[in-house]
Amino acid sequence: MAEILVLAEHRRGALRDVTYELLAKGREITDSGGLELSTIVLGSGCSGFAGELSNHADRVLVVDHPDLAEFNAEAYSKVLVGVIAERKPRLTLIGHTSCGVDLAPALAIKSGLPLATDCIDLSLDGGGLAVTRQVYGGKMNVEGVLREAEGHIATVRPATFEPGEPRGEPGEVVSLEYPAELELVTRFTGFVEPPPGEVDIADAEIIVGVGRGIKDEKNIPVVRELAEALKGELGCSRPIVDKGWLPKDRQVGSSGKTVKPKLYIASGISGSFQHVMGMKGSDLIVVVNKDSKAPLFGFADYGVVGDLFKVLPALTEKIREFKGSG
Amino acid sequence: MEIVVCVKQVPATAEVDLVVDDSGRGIESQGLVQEMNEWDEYAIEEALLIKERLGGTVTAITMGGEGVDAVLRRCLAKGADNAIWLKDEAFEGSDAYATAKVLHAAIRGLEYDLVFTGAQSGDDNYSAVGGILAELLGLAHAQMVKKVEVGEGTLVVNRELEGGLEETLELPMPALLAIQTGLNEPRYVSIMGIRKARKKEITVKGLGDLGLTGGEVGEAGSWMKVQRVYAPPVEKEPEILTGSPEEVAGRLVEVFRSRGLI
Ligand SMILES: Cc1cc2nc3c(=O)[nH]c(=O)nc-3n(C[C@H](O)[C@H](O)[C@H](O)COP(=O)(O)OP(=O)(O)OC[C@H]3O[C@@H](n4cnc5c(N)ncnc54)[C@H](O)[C@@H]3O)c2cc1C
């Protein structure tokens, strides 16, 4: 029976959340289309993963080899191209993660299959694949169809689908051979930890986040003063760190910190999914942005459509007044 | 060191109200300010830094219609030596795959040690052109690159993972690197640079010059056909606070107080 193949992503001994999200979405598609759900894990000594994954798929394919101990796009693409050629999955799902975007384009060319990246929804469409993606920093959606082919490959945005629950009946585990003739030119040599910061904003109860709307490094005090009045911490979007205006340990988002404070105030931040991934779990979210269409409003409890240079100082003032009187 | 950098012009959309155009498959581009793709600013900077250290040349390449030569002028003004403009009506509507095929046709005949692209572009957001191009050129590659060290025929790069973690890789040259933001400080364009850039020539190439046919590029040569562009449905409506900044601030203080936050 034709199958959907989900690539299991893991790092440092643990399967990553996106794997379970892809499996849940894959299951939804197989259920509606009379297909089977397979997942493939590449690693070294990864029988533990196979057991865990078998609760989520009809079949777990395992390629176990020392060369696969850490993710390596070259090794992964060379192994997967053989698996795809042989099994001809109707659809291969990969996370739109750092590893996924390193791997998927090369895999698509090697296997001659069309690829759609960063999908937020997808469904089989005859011999094609219907996908929904976001463009312009999340301000517009695009619906498109990948041309008809024997199979398709898609990378799927993390944290888009709910992870699936384990099922009662574990799927079968099948070991696949590591191709003997693989010669790799790219070599993984190690991890580099993020530098330890002065504060861990993940512990903060109140965070005031600042984004590119602040325009200039010299304006940062406008936000810092509000954070101080609230006895909270300063957080920021990525461009603020890229420009060197605040240190990396203040960055909120997929490539920074994941925070869940009691209050997150976002000022001058548009709401790219990478930022949202880092803060959407906050209890109370207030967004100040002069653009009423900023995607971040869609995650806010309270929104202020206005100029942060007017709203923030007024808020700082009112909080000081309140605290002074209380 | 011969370095080719693929760059792109994109509309600045963070602060503007986007409108779907009459075709329903794109956005109204009139009135939008065009700028260099953020990721490409870092890619061209990294190329220039390597050239300044090790010598060689930097060639900037872009694909696009009328007006996108501005992004090449910007690269020349920053210090790039050559510029190539891939311009043909047939290229319109290209997705990541068709774009990479056009870039491949232009780059395959050049001499290079390194090819850089941005990790993604701020408009289409594919994160795929670099990887496809690398594979078409038969090059080792790395995506999300945060650090580059050039050795004797080899490279050591840091690739950004999630949560601030990075990994180091060794790969042989020539190679393609897709550059992530933040790995350097993109330089400003000087008046002198702009003046000098004006005198430099931009090589223009079309479909025929690249040995491509119409079916390989544009929408016909793409993997994906766009059907509809629309504003995303709003999942949650926040309570929008209106009034003067003082009134809004007063309301927020009440909310914070009722929740014991202050
Ligand atoms: C692999 C990868 C990982 C990433 N990781 C992260 C991450 O961890 N965290 C992160 O934040 N980003 C991350 N990004 C970047 C992300 O895609 C966006 O580019 C970034 O979040 C945009 O930051 P911003 O909202 O501050 O800027 P912009 O998108 O430029 O938005 C600025 C906003 O400020 C508003 N504004 C301007 N002036 C004012 C004013 N006076 N008053 C009020 N509002 C104003 C504008 O309307 C606009 O909405 C990542 C990207 C990639 C590719």
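Worth saying up front: this structure is predicted, and the values here are computed from it rather than measured. Numbering follows the first chain given and starts at 1. Between two forms, the rigid core is the largest collection of C-alphas that superpose within 1.5 Å. What changes on going to the form predicted on its own:
- With the core superposed, residue 268 shows a C-alpha displacement of at least 2 Å between the two forms.
- After superposition on the rigid core, the Cα of residue 41 moves by less than 2 Å between the two forms.
- Here residue 13 does not count as shifted, since its C-alpha moves by less than 2 Å between the two forms after the core is aligned.
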Given for the second form:
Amino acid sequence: MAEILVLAEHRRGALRDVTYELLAKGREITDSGGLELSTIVLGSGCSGFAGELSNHADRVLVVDHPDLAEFNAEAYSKVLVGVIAERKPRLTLIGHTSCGVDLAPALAIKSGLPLATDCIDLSLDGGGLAVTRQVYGGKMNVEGVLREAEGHIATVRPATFEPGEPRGEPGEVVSLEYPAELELVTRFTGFVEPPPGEVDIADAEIIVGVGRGIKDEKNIPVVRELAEALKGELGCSRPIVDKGWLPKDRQVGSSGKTVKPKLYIASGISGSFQHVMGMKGSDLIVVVNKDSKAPLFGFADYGVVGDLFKVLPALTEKIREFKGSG
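Having displayed the form predicted in complex with the partner chain, please output the structure of the form predicted on its own.
FYI, this one's just the chain on its own, none of its partners or other molecules.
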């Protein structure tokens, strides 16, 4: 039976969230198209991953070899080309992460298959693949259909789909052989950790984030005062760091910190997918922005369409009054 194939992504001994998000979308497609859902994990000593993944897929393909202990785009592409040629999946899903961006283009060329990148939605369309992508910084969605082909490859933006619940019956686990005498030019040498900053916002229970809507560095105290009133930490989007208004250790996003506070207040942040990737796990998200079409409203539990220079001081005052009365 034809299948959807999901590439499992892992880093430093843990499966990444995007893997479960892709499996949830893959399951949605297979349920509507009479296909099976398979996932493939490349690693070294990865039997534990296989056990976890079997609860989300009909089949788990495992390629276990020391060369695959850490992500290596060259090794991954050479292994996956053979797997795709043999199994001919209807669709191969890869996360649009630093790993996926490195891997997918070469894999598509070597496999001779059409590729769609950074998708926020996708579905099978006869022999083609219908995809939705965002342009102009997330302000507009565009839809397109890739030409009919034996199979397709797509990278999917992290934090787009909700992970699914484990199934009651585990799928089968199948071991595949690592290609014999595979010569690699590139090698993984190690992770380089950034130097620690003065504060680790990843541990904060309350974060008040600020974006380019603050307009000027001299206005940041408006946001800092709210964070202090809530006994939380001040966070920010990348443009604030790029301007030098706040240090890098305050940045929330794919190129900054991933945070999961109990409360995240985003003020003047439009909501690029890089920022969403860093705060989507927050328990409660409140967005304050004068642009009612800001993409981040789509992820908010509560939204305030208004001027942050009016909303935040009023909120700070009320919080101080409430704490003072207690």
